[in-house]
Every structure is written in structure tokens, then in C-alpha cells.
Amino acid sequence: MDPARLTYMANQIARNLAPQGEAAAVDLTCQHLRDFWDPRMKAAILAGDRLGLDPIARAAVERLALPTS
């Protein structure tokens, strides 16, 4: 998985959801990553450098790293 491509994709998702408001966009972006990204994609974005992520995408990836209950 190309980290730059995954960053681009996560930023696209976050930008598309941004009109929902920041909190909702973070929730929805994280949920999208959980539901639709392959486990290898999730592992790669979690292991990669998050500096290229937009703030909503970064928050969603950080939330993705948290254990779910």
C-alpha cells in the first residue's frame, strides 16, 4: 500500500464529509475507514506518517487506532 495514496484517499473522504460539521465528519470518516478499507490499508495508514493528513482525516485515523468496544 502506497502511504501517499492512502493519505490522499483519506483526505478526499474527509473533505467530502466536512460539510457535515467537524465532529460528524471525523465520526463518519472513521466509520468509512472501518467499514470499507481493507485491513492492509488500515494497517498502512496507522503505521504511516500522519503529517500529510488534513485535520479531519488525522482525527479520524487517530480514532481508528483506538480499540472499539
Given for the second form:
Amino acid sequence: MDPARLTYMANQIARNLAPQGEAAAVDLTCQHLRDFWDPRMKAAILAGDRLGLDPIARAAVERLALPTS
Amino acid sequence: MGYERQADFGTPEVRSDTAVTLRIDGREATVPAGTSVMRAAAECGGSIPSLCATDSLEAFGSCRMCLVEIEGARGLPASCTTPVAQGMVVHTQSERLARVRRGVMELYISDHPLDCLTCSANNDCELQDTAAEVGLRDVRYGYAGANHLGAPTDGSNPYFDFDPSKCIVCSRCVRACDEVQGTLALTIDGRGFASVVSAGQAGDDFLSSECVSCGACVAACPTATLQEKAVKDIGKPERAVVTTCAYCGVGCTFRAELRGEQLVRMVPWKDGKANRGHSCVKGRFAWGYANHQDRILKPMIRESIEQPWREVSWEEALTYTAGKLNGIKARHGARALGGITSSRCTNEEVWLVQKLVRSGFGSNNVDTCARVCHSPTGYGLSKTYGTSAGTQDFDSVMDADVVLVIGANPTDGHPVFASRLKRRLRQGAKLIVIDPRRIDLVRSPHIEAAHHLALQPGTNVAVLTAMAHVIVTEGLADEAFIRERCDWDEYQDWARFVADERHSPERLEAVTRVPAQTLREAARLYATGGPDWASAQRNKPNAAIYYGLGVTEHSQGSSTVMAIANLAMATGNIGRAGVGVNPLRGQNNVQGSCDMGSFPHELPGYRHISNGDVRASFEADWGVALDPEPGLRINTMLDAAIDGSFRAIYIQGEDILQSDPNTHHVAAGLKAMELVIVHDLFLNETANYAHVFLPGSTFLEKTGTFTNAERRVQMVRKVMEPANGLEDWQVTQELARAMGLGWDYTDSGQIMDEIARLTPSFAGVSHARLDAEGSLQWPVNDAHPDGSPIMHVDGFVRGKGKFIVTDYVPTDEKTGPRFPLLLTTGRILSQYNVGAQTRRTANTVWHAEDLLEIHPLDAENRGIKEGAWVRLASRTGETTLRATVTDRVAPGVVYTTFHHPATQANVVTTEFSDWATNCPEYKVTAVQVLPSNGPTDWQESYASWSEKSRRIAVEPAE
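The structure above corresponds to the form predicted alone; please give the structure of the form predicted together with its partner chain next.
All chains and molecules follow, beginning with the one already shown.
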């Protein structure tokens, strides 16, 4: 999967969830990726360099890397 | 059912809590107060002769046939216009009445041709029946006097003729056009003996008039004056089957009337709860595609898309395809396979395709065309209310006092609902339209919107937030409702957010281009019913929101749906008749295809694939393990195909090449796949990239169910054998069996039983119940045994209604010096979606090509004249089409439809999409429009590729 496209998608999700407050937006963005992204998309964004990610999206991707409890 | 007319009670049903008892010809009848004597007589088994009365229209009292004697009343009152009274004694038959009626009939017949035996309405004519009822034997006046017998027939409409020589000027057609359809295209021209039915202005014929060919006048005509051409050509039908239309999400019930297996006509069914006896030009007339010569009836395969197609047997096609699928799965894993379910197929068929993908292919890579239309509705309404569907039934609109239409063009997209809406508006309900274009509802005969907010495309969230700002800051929110039904803390967070000065209409005017004062007045009207309301009797007006793809097909589609949901909660407009949030669904079964688990992240009934309990219930029933991870969406399937990790797709009844954005990208994705299976009626555009073609069956050739926009599950019934040999669910079953799955459904009712077993909201649905009850609105289960016309009545499905803060985020699609205009897209009444069906009917007479609407100012700046060829270019691609210059669109905005493959409007649209669901942003593309003198390179190369790709090898003669 094209990393630039996935980065764009993650940033767009984060940007639209941002009005809910930063902490909630990070939670919701991470949950959104878990709920709606195919495994290869998740793997690709986790493997990417994350430089293009906005702060909320980056924090969400970092959280995505953690095992779910 | 044999062929007989549906019962006609003469005048409309009246609802009243008061019952009135009277005697009619010695029979006692008890009916609601306000009922006509005519209807009361019909309800207790009698029949009063009449010509100008029919129960779809208000009583008119013009034909003087339905006179009755009422004891104690003077003269002979018309039974259609006389309401019943307690203790009334009515005589409908007497020597005096017979004499008067015969005299009236004699006058009618003195100016009517006596060609009954050769008339196309012979034995299906109310005039003929009535003449028989009154016992007319002779016409004393002769036939030599002045008459209308030589009046020429108007055959301009492709589907029906108007033969004025047979007209009795009962005005039923004119009243049907006024009351039922609401177009007011017909009138009675002239006076007295010179009175004639006239379409449009003097000099117009039916085709050139404003007539929208809905067929209401044809259905209302008591003679052969307005009649389907097919009846003239074929003859009177001999049997009838009640079924459901396969066009838009309104889901009209029709009676298919046939001779043998030949369809003669589709007549709207008065007991259909979605359409209440009305129809539009598509459902009523545009069914000729079903037997069009382009239909492919034999399976075909080819190794590569460069080769011509080769016709093969079903067995060879299925064995070949299953072998390929199993091979790709073995080499690349289950997640390399996927499918697309069809929103035009039945629930049962959709169920099997997603079951095949999940349990046979072994992935969750299943998606449906709702991805590109209403996926934000599912997301937005489930987050806020807890269910992925509209809140009301269509009847609800008749209780609405204020109607807000946003991003929808009901008169073109959902015409039968639009007629109901217009009827309510004529009764006095107020209308607010939010749309970049001046759609017909803004101003048409007897209809005028109180406010038209002609916003800049892409600013829906800004407009709705500004409306919320007005409602909150002016104290118009319904706090009692919110405290009772919603999460109060979340409301306060939301209210604080929208009340911020930066969300005021004045501040946002620069972005939305909606004058702040207009926006404020619209918000007040929605919340309060307007300044006149205080003096009205009820405390609280009912305000309803209806929306369409102008809401969802944006990069903020889901946010807009949530903003709409917030607005309805904030004003307490949820949970009763006349209010609600109503998505107008595009395709006949788009609601159903979503319900049936067509999304890659959820199992049927909108339950997430990660939910172990839900997964376990399916695993136990299907006997396989399911992938717990969400799968790919259509657009990411294409991305993954280019990437090499997605290799095979089964597409049922969906033309993604034409309907999905950025045609080049779709083509590249399809080209990259090893196996593209297209299951369709026609070699559609997607089939140009396919390796296997499985012929499909039409809605006339199968039994199953469709679910319309009001969650109404209705039967689709087979009226003829499938021309391709198999119903679509059987094709999917055979493919599954060829892959080694042991499916053995013997009829589609068994599939519905499985749906009910595994989907709680469908627990009470079965074909037997639908046959008995007509239709059911889900949820149908222990809590709602008779279904749910209105949702969230006692509380939201999710518990407390959830306010979600949404903020305007501008789309990344920007205008600039190279692309200064915004293109928005839509549809037109006579055509449907990609046009695969309607282009293969005479509907092309109304819309033979896609046109680009451009404002006179923008046209003049570019030297573009009406009808000129123009080049429409975006950052993604370019195409050419003809322009029409109109001030329906604002300066800076252009508009077109996507019904014709030669235009391919989606070559121009971009891949920007809704943040939450990836629903494409069809409604906003930055473009330039310039004069042109011919097709683009892409159009030429695609046309030649398309022709080459559709070749079918000719078997050598032995």
C-alpha cells in the first residue's frame, strides 16, 4: 500500500476528530484505524517512517503499535 | 392472481376517531366521519356508477353519474361529494336514478366513438362498464352533430398515447397531475363543449410539455384516452403479480401485468406503503432493458482482457472460475480475494455474496456501492443514534410542518417521495432547501421554498454548524428533550463549541456564501416553525430533515450526517411522526445491502467483525472460522491490487469503472488483478477488464426481498423465467459449490430464514410473513413484533443520543487559476445511476446525453454558447460534453450527470473522499471549462478499447 496515501488518510481522520479534544482524538483515531483498516494497511503505516503524520495521527499510530489489552 | 382491476372506493380514505353509521340500500355501514357516501357504499359491498371519481383523487362531482337519493334530502346529491351522516338512509338504485343516469350517459356516448370491439381498452374501460351498469341501450341524439371524434392522437410520449377522441373530460388526468404527481402539467383548455385536456401551453404536445411521464394520468384515465402503448400493441393483460420496483430507494410496489411471460405494463399498487399507488417514469415505464438485445445470456470466459470473449457452458465457467479462485487463494492467501455485493440485487443475493467472501474466500474484503453513496449515513447515524438507517417511514412527511432538504433533489432522484412531499408543502408545510443548485423544489408550481441556501459546494458542515450556533445562542434548543433523551454533558460540550463566535453565520458567510440573515431565518424556521407558529394550535412544530448524496459524497460526509443528527436532537425532532433524519437512499436495495453485511468491517446487522460473540454465531452456523480483522474497501481493494496483494474480485451487479471516481485509477486497479469476475445483465464498462462474465437475471426473473430507504422489507416476485437460466442467488450458490462449499438452498426463502436466524433486527422476517402482511420495517423482533415504522420512539437505540462535535474542515480539492470552477454532479429524473438500464429504454428521449450546466456569466467569459461542446478538465483528467447555459447553478459552479459512459464524468472526479468511510467526494471537483471541438484522447482511446474488449468470438461453422 502506498505509504503517502495511508499517511494522508490517517491525517484526514485525525483532523476531523481533532475538535473532540486532543486526548479523545488520539483515542478515536487509533480506534478508527483498528476498526476500519485492513491488516495490510495497518502494517504498512506501522512500518512507515511516520514523518508525514500530524501529531494526533502520529500518537494514534504509536498507540496502534501497542498490543491491545 | 388473475387480471382484474384493483378495487376502487371512489374517494380517498378518511381517518377519523369518530365513526358514523348509516344505511345504504338496506345494508348498515359504519365508516369514519368525513367519508363520502360513495366510499361508504363501496366499503359495504355496493357500487355506485361514476366516471370522474377514483380513490386516488379528491371528489370532484362533475360527471353526475353517482347521484343518489337520501331520505329527507332534497334532489339527487352526488355521492362522491356528500359526506356520510349518522342515521342517514341512502338509496343508490331506483327507477328515478336509473333514468337520470341513463340520460347523462346518453350525452357522454353521443360524443364517443362506438368502436368498443376494436378499442384497446375493450373490457378494461370504466366508461364501458358504467354504460353497462346504467343499461344504456340507445342514443336518441344520433352521432351526426358536432363532436370530437376526429381529434388526432398525440403519440409524442414514448410510452403512452393521448387520444382526445375518446376523452370524456372527467378531469381525472388533470387532477392526478395536480394532486398525485404535483407537476400541474395538464389543464382543461376551453369551456363547455370546447373543453379539451391540454398538456402544457398551446402548441405543446405531451413530450414538449412539463409532463414528467409519471403515468398518474394514465392510471387515472377511465377510458382509452390515456393508455400505455404496450397495451395497444400487445393486448389486455391476463395475469398480474405484485412486486417491488428495482430502481431507486423509494421502493414502489407495482403490479406487473402480463400475457404469459410477456410483461404488458407495470401499474403502481395502491396498497404499496412506500408509494401509495404512485409511480415515476422509471419504474412504471422503463423496464424494456429486461429483454434488451444487449443482454448477455451465456457465461463467457477469457484468459486475458486483450482476447475476445468465449461463450461456455455454466459448468465450464463455474469450474474455471472456482479453480482460478482456489489457486489464487492457495498462492496468495485469502486476503488476496474479495467481492462487491450489488445494491440492485435482493437481500438474499447480497447475503450469499458476502457469505461466499467471508466463508469461501476466507477474507472480509467485501464492499458494496453504498461505499460511494451512503456509507457516511451508516457511520454518522450509528455513532449518534445507534442505528445505521433513517428514522421515519415515508408517510411521516404528511405530518411535517417544516421540511429541510439538504443535498438532495427528490423530484429527480426520488420522484415518488417528492410527490408526497410536494403534496404536504401545498397543504402549507414550510420548506428550506440547502443546495448549491436551484433544484426544482425551490420554486415550482404551487411550491416555493421559504429559504434556499445556495451554499458553496463543500461547506455543508459550516452551514449546519452555523445553524446550530443560531439555535443554541438564540435559546431555541429543546432542552427538556435533550435532558430526557440525550447525554446532557455531551450536549453542553457541543453547545459550547457551536456557540463560539467563530461559528456564527456572519463569520462563516465568507466560506459558505450564504447570507447570514437568510441562514439565521432558516435556522429559526427549522427550530420554531417560524413567526406564524406561535399563533397556531400546537405547541411544537414537526421539523423533518431529508438528505441525499449532496451530504454524503464529500470529504466531510460523515461529519455532515452527524451535524444533521445533532440538529435534530437539539430541537427535539426525533421519535415521532413528522420529524426525523431521513436519508434518501439511492438504489433500490442499498439499505438492504448494507443491512446484509456488505461492509468489510461488519457482519450482517451492523455488528463489528471483531466482536467474538457475533463471529461465533456465524462460525457455528456456517461451520467455518472467520477472519476477525476488517477487510478492504472498494478503493483500497484497487490500491492493494496495484500493490499486488489483492488479486481476484467477484463483482455482482455493479459497474465500478463508470460509477467510481477517478476512472483511470479504477481501470489500473482492475487491470492489475489476475481474475475479475463480473456478474451482470450487460457487458458493462467494468466488464471491459473482466476475465469471467456470469450472466445475471433481472428483478422480474427472481424471488427475494428489497429493503427501501424507510427500512421496509418487501417481496420481489418472479414473473418470468430467468433468460440466463438461473436467478442470481443460484449463480452465487453454484460458484460456491464449485469452490467446494456444500450449499444447498432450494429457494430464496431459505436464505431469508438464515438471515432471520443470524440477524437480530430481522428475527421476525420471513417470506411467508411478507406474503401475508405486504411489508415489514426492521427491526422486526420480540421487542418490535410488527416492525418499526418510526425509530427511537421511547429512547435512542444506543441508549442516550450522542452529540458529536463536528467542525468544518475545508476539502483539499481547491480551486485555483488553472481550475477556477467547482464541478458538482447529480442525476436526472429519466435516467438511473450509470444508465445501464435506463439508457436501454426510450427514456433517452428525455436525456440522450450528459450536459454541463454553467452559469451565463461563466459561459460568457469563456465564449461558451448553449449546446456548444466544451472540454471539462480537472487535475485528474478531462472529458468533453455539451454545455447548457443556466442560472440554476451559481457563478463559479458547474454541474453534470454521470449517466452516459461516453461522457465518463468520473474521469474528472478525484480520489478525495470522506475521512471516515472513504465515500468519494463526487460533489466537489475543481475544474476548468473551455470551448472544444471534439472528444478527448481518453474518450477516443476508451471507445476503441471498449469496442475491442466487448468482442465475442464467433464459433466456426462446422
